[in-house]
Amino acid sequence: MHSLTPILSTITAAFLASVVEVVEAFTIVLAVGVTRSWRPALTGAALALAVLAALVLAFGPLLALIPITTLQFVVGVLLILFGMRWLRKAILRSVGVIALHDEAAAFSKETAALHQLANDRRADYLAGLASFKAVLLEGVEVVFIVIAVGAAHGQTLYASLGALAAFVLVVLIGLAVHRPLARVPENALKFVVGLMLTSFGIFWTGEGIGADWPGADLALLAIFAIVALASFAMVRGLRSAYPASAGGLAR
């Protein structure tokens, strides 16, 4: 049980975080493919994936040179910051302080921009560039999450499998329906991922400074529960202040 807890939580965190990022990248690639053509869309996406692979190959081995306690502390702090950023946005969106991310609106905005460039001689280049930028920017976040949640306990392979499963699932569903995946509960996913990344960060920061967690890896579950309770309390408090919006976490 102790060994399964970090493995399952690593796979789950990488999978859910990657679903969010891949959905956002897929929306732009789909807009390029439908509006312009699939050649620049797929070319731009393929080039971005190649750049991401090069980054992983270049910097991945360097992690082995860092002492494990230092790595746990640095990765833990980064995960806390990264996770709290996702949590903050999810909480504020759930209470209506900032707008929910709308994949259908993002798709419409991108297709409108591409239609305006239809007569430009550089239209294919600009379309491919849009696809490249979307995949690269979202992909960098996926790579960071995979390395961060996997490296501190030597579980990068499990994190990579979670991210790969998300990529395959989103692409297959997206190609099947041939439209933006607007029904994905993106804000709820971001909320859960924010909880998981923050919990991982607290756990590994503690290990990096030599903390002896009660229950060893099972302490992750307790940390997650505490962070979740605190976050739901914030949501409830903010909804009292902003009563006009409700149900935001469902999106």
Contents of the next structure:
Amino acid sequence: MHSLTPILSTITAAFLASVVEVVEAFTIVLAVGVTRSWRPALTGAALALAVLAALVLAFGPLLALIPITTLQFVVGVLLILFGMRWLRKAILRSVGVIALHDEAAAFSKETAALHQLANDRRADYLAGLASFKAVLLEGVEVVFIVIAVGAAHGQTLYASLGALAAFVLVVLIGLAVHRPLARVPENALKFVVGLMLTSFGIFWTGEGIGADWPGADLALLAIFAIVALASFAMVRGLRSAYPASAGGLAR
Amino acid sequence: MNVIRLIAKEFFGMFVDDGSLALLALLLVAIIAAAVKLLALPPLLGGALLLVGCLAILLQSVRRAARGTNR
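Having gone through the form predicted alone, I am curious about the other one (the form predicted in complex with its partner chain); can you provide its structure?
Okay, now the whole complex, with that chain kicking things off.
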């Protein structure tokens, strides 16, 4: 149980976080492919994946040179910042303070922009660039998540498997339904991922400063439960304190 | 060069959305780490304070954002 907890939570965190990012990138690539043609869409995506692979190959081995407690502390702090940013956004979206992210709108916006460029001689180049940028920028986040949730406990392989599963799942569903994945409940996913990343961050930063958490890895579940309860309480509290902004729901 | 700048900008944006949230979280970590290493605060207590502190900072940030839209 003690060794299974971090493995399962690592795979789940990497999978859920990657689903969100892959959906965002895939929506743009799909818009480029459908509107213009698949050649620039796939070329741009492939080039971005090559750049991401180069980044991983360049920076990945450097991690092995860092002492594990230092790595846990640094990765933990970065995960606290990253996770709390997602959590804050998800809470504010849940209470309607900021708008929900709409993949259908993103798809429409991208296709409209590409239609405007239809007669432009550089259209293929610009379409490929749009695909490249989308995959590169969302991919950077996936790479960070895989390195961060995997490296501190030497589970980069499991984190990579979670991210790979997310990629395969999104591409298969996307190709099957052949339209933007608007039905993916992105804010609910972001909420869960924000909770997981923040919990990972607190757990590893604590280990980095020398804390022996009671129950070892199982403490991660307790931290997750506390962060989740507090976050849901914040959502409830904000909904009653600021009813004017309420109206959005965590999809 | 543009690609590197693009990646750097995206990477920074991954951690900083609400500037004060990021700054307060960093301050909290720095104070707790210094208290553990220099003032012999028990590390487990430091971890517990980190958990409580992060939630307090998150609460302050979301309340401020909600207040801002209700003005």
